[in-house]
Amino acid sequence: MNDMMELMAVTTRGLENVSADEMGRIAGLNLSQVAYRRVHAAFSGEPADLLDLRTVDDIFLHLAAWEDLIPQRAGLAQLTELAGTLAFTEALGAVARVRPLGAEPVFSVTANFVGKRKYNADEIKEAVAAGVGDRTSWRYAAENESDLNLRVFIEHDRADVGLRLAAASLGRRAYRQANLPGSLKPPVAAAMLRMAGVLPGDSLLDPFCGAGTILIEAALAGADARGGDNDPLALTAARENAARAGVSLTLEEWDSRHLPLEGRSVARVVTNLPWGRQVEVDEGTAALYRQACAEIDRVLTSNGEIVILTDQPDLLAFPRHPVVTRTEISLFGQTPVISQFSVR
C-alpha cells in the first residue's frame, strides 16, 4: 500500500515521547507532531503493521481537524455540522486491509476534551453521531456493540477526529482476564519496559508482580520475565493471564523484602510498587519501599536498569543507580511518576 494515511495515536498522558519513539521505529512511518495524549504522523505502510504497537492506547485514521469550537452549547450543532461533512473511503478502505467490514457498519463515537465548555463528552457523543447518522446509513451504538469506532479529541478549540483502526482498543489486550485493584494498565506497562531498554533474553524482574501484566509484556517482547507477590490471589491472576498471552513466566509466592534470588543476577527490574488509593498498604510504607529497594539494588546486575512506578517517588534510594529521569503521568484519576535508575 503506497497511498500516505494521516494517524492519530491516543496514549497515556506522560508517554507520548515513548509511544512516539515506538511509532518512529516503524518503517514507512514519519512523525509529524507529538501533542497532549495524542502522536500524529504520515505512514505510507501497510495498516496491519500499526496492530504490534504495545505502547499506545489505540490508533486511529485521522480523518480531520476541526478549528474554532464554540465552547457554549451553540457548539453542539457546529459539531453535527462537521461530523457531517466527514469523508470515510479512504479510511474505510484501510480498515477493510485489516479485517472485514459489513456493508453496512454499526458505529460508536467516543470522546474527551480538554478545556471548558458547556456541555460533557456524552452530548458531544450524540452531536457527531446525528452528523455522521445523517450523512450514512449506518447504525449508531454503544462502543462494545459497534464494528467502527470515532473518537472526537478536543483540545480547547480544537477538535482532531478518528476511526479506529482495530476492531477494539489496542490497549485491552485479550489475555487480560483476570485483575486486581491497581493493576497495571498492559501500554504503561509497555512503556515502562521500553524505558528500562529491555531486549529479548534480557533477565527481567518485576519483585511486585500482582496479575502478571509488566512480566506478560516483557515476555511478550522476548525476555526471560521472573517476578512475584506476597498474595496467592495475585499468583493465581497472573498466571492466568499468562496462559491466556501464551507465555511462560517464572512466578513464586515471596517477600519482597527477601527474595529468594542470587545477588547480582538481573539486568532489568520494572515494577509498580503499591501505592495510592488502588492497593492498600499494611505496613509502613516508606519502610517497605527501603528494603525493598535494598533487594532490588542487591540482586541488579551492576550495569543494570530499573523503572518503578509509584506516587511517592522520593521514598526510592538506590546508591548504585541515581535517578535518571521522573516522568509523571496520569493513572487510575492520579498522578504516579515513573521513575528510572541507571549507571548511565
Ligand SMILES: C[S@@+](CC[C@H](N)C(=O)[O-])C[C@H]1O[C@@H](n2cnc3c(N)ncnc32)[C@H](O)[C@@H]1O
Contents of the next structure:
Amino acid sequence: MNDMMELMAVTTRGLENVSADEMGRIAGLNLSQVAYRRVHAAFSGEPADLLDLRTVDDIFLHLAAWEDLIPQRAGLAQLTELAGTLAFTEALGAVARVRPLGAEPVFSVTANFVGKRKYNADEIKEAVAAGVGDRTSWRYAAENESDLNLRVFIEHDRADVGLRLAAASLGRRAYRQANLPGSLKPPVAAAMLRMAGVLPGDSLLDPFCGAGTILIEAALAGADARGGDNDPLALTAARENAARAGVSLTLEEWDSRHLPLEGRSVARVVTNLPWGRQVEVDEGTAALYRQACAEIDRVLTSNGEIVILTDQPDLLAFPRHPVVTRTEISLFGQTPVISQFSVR
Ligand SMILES: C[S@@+](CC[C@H](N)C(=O)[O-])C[C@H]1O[C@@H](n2cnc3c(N)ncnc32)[C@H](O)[C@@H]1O
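Alright, leaving the form predicted alone aside, put up the form predicted in complex with the ligand.
Once more the chain from above appears, this time first in line as the rest of the complex follows.
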C-alpha cells in the first residue's frame, strides 16, 4: 500500500461525471469532489495506473488549495507568496514512480481562471513561477521545454494547485498527428464511448470518422471499429493516426446518407456530426442529419446504443431509440451537446 495522495483531474466541462466514473474504478482511488472541470480524489494505489485514464485532460498530484484570493492586482503578489509555500516532496515521489526526473528539473506553469479579476492567465503564471523559483532551484520555462508542470486552477476566490503526474498532458495522444478542422479532443471521444457502454469485442461504427479519433479510441478499448468519411483526406489522416496508434480499423470512403452496410449489423454508433461553423457542410444540415439518422437507425441492432456530438441536437431523431440524456459540453469555445439514444 502506498501513502495516501490527493489527486486533481482536469476534464472537459460537462464530462466531469464521466471522468469521475472512470476514475472511481481505479484500485485505491476514492472520489472526494466533482467540481467544475475537475474531479478530486484521494489515492493510495500505484500512480502508473492513473496514466491509463482516457477521459480526463490531465491528472495532477494536488499540492494546495488557496482560499480568499484577491481579484485586484495585489492578488499577484499574494499568488507569489502562496507559491513560495508549496511543498513538493510527496508529489515528486509519486512522479518519480512513473518517470525519471533530472536533478535540476525545468518547470512550467499552466493557469486558468473562472471569475473576474484584474490580471490575466499569463500574469498568474509569472506570479506563481516567481514564488516557486524563490523556493526551489528549478528553472522556469515554457510548457514544451519543461519536465514538471504546475497547474493553477482558479475558480473565483479559490485556487487548486497541482503537479502533473505524466511528462505531457494525458489528453494529448501521441497518435493524433494528422488533424482536420473539427477533429475531436481524444478525451471527449473516450468519454462518448464510455457513455455508449462500448466494451471489448463490440462492433462500433463512426459514419463521419474524420481523422479517426473515435474509432482509434474505440479500437484501443478493444472494440471492432469501423467507419468512413466522404473526404479522402480525412481517411488518409485516419489511416495515419491509426497506424501510429498501432490499431487496425475498417475504413471506407462513403456518403453516410447511404451506408454500404447490412441492416442491424452494428451494436454501437458513436459519432461527431459535421456542424455549421466547424466543418463546411455543402448541403442543408437538416437534410443531411435526417438522412444520416435514418441510415444509422437501419444499420443498428435493435438493442443498440447511439451517442452523437453536435451543436444541433434538435435535428437528431431515431424512431426506435428515444433520447436518454443530453449533455452540454464546452469545446473549441462552443457548447455542443452529446445526445445519447437507447432502447433502454
Ligand atoms: C466533425 S468532423 C468529424 C471529426 C472526427 N470526429 C475527428 O475526430 O476527426 C465531420 C466529418 O464528417 C464528414 N462528412 C460530412 N458530410 C459527410 C457525408 N455526407 N458522408 C460522410 N462523411 C461526411 C466530414 O468530411 C468530416 O470529416
